[in-house]
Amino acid sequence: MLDEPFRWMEAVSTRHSYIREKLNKGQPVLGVPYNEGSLLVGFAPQPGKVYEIYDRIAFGALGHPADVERMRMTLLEMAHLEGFNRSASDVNLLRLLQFGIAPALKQNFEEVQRAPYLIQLLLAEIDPSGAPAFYRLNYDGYWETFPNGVAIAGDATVMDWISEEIGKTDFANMTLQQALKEALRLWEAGRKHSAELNDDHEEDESVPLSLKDAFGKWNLEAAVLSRTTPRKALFRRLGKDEIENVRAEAMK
């Protein structure tokens, strides 16, 4: 009985290498200001990356589509719950991920009986002031803010790198379309980044290296809260010609 706890620790780090080879060619979602709220942006081969979840909340992920249909389920029934119970100006991130989200997810990581979810999330927020916040969730129920943006990867060395790159940029200063077609670059040279990074590896050539590539393989979506829209949702998915514009560039 005395090696309990060390066969606990062993099935955690199990747990976390299992997780992370899982998720390992989830491909980058990236969260950015810019001069009107903040953008959500990421390829993927299907649908299933950025979705509304409350009047001034989003979130795009990376992981399994089923884990991912939870978490947003769970997200939607918390944040209106909450705005029952109480009222909707006081459904926000921080209460949402303090005692709702995170805490189910460290439960559920931490049981090593039970399947943990492979999941990773990046939340963004515009909060009453008109200020955007971005937060990164881990499947551990860790999580993280940042103010100017940051990136979720399945390759934590890449996503490291655009979230630094991020933090780089001036997205505030930028308008929507400069904005995004920023977040493509950097989208591009992270895939370039981690290319460099696995030359002595066999690279997966369904990925593409490529923003003209992926334009031609892959849907891009993309997603914004907007504070000067005069709705309340201030959510809204970037429309065909907006995408259109950007990828007539990109196949340039």
Given for the second form:
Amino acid sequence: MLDEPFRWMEAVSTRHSYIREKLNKGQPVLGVPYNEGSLLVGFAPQPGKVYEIYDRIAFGALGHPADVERMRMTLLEMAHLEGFNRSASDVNLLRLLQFGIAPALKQNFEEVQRAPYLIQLLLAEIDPSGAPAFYRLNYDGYWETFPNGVAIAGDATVMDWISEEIGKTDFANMTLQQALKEALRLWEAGRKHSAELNDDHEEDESVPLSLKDAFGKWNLEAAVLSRTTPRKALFRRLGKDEIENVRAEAMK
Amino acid sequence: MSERIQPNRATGDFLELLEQSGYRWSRPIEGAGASLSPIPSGTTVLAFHYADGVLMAGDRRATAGNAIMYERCDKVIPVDDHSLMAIAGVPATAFEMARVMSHNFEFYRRSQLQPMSAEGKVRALSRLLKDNVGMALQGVGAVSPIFTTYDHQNKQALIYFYDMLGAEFQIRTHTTTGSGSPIIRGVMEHEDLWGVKPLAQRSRNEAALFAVRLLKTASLFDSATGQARPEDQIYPTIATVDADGYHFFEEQEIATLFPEAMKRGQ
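The form predicted in complex with the partner chain is what I need now, so please give it after the form predicted alone.
Once more the chain from above appears, this time first in line as the rest of the complex follows.
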């Protein structure tokens, strides 16, 4: 039945709406540059938003935890095999995306009898010259690149709104503190924006509306790829005290 | 890179991943046996506990037979942020082991979201040595390493010495390996027991001075251990491991340390 073109297209479009519905509650992850590298930040009820992939590559995700985990392991394995067989300097996020993970995701998505991946990914890299790059990868293998930062979110309007705001803000010249504060401000504004849009619909009570709420209920996960570290691996999770600082500021 | 996404294994074992992706460990050379002339491997590397952690040092010479091939070989190599490996033996195998270990630890840390335990790191090298026994028995690829790492759980720096079959021995005070090691083993023991103070109580500077002298002594008696050559800016490699990780002595620092070490006294 699915071999008829129309049936197949119908199946694919059902699949799109099924995944979008499943991802709808996925909380945003923001990827922004700052004056010493890149920052990835997001709130979640449980840990699982931001990870290290390789020396200069970080990973942010939302979606089904098992799928996030599988994508993370796939990327880790690809990056480490490349780094071992050749050299760490041959590991390049664009190539991992273009030749590895994006085609695999697309193939999975189009095999309509198989369970689809319920994920959205944000990937960040600091290239050897020190320039940050951000990639947004969709569940169907479609990806885009953003030099000035981008966001992912289950709700497409929120995602686009925050991404646009990120593009308008001069994150690249901010310190880590400022960039983190500004990213969180955008998170909150995005949240309010979505609440206004959904005013006539029922609003999900379990999702915090303000930053203060979010800090009370959820964990903030934040990590940087820092050009200034003396180590080979640029990834660093922000420590408890750094998170506590922004929390205190947000609570004011 | 595979088209199909692999099922999630998540063992965190990089060696397993390598084998799955087609990497083959060196197999014993069939029938080579005694016909292969042994590849000589001259070196002196040493490690001992000092006041802040452990210090590791090595000479810089690589030899093949009685020919000096290279005078700037680094025999003390970083494996991860808190571990160093000093290599004695066939460089090809030794460097490969260090590389495999380094990737193994990083892969484990990233995939399992926690650093590998010090014990796990110590065992990892043991396994590599065991895999290499076949080659070592035939006179090619024998490696005798020293491994130092900082154990965050027990808050202490560790030194491990290995035999060629992969047995690991924790060293409480000092150890040395390589062709120059018999010459300085007694000196280390003597200095630890009857020197001005035990090695474990010496400061960073005192420890480094002692290491330079040990390597000088080894080079006087062992032709395969390189001498420092200040005129060519060739000095021994010295590094320490403590709670903050490993630190190599800068060339400039050793350049000022070296003449001081060559004087009598202290």
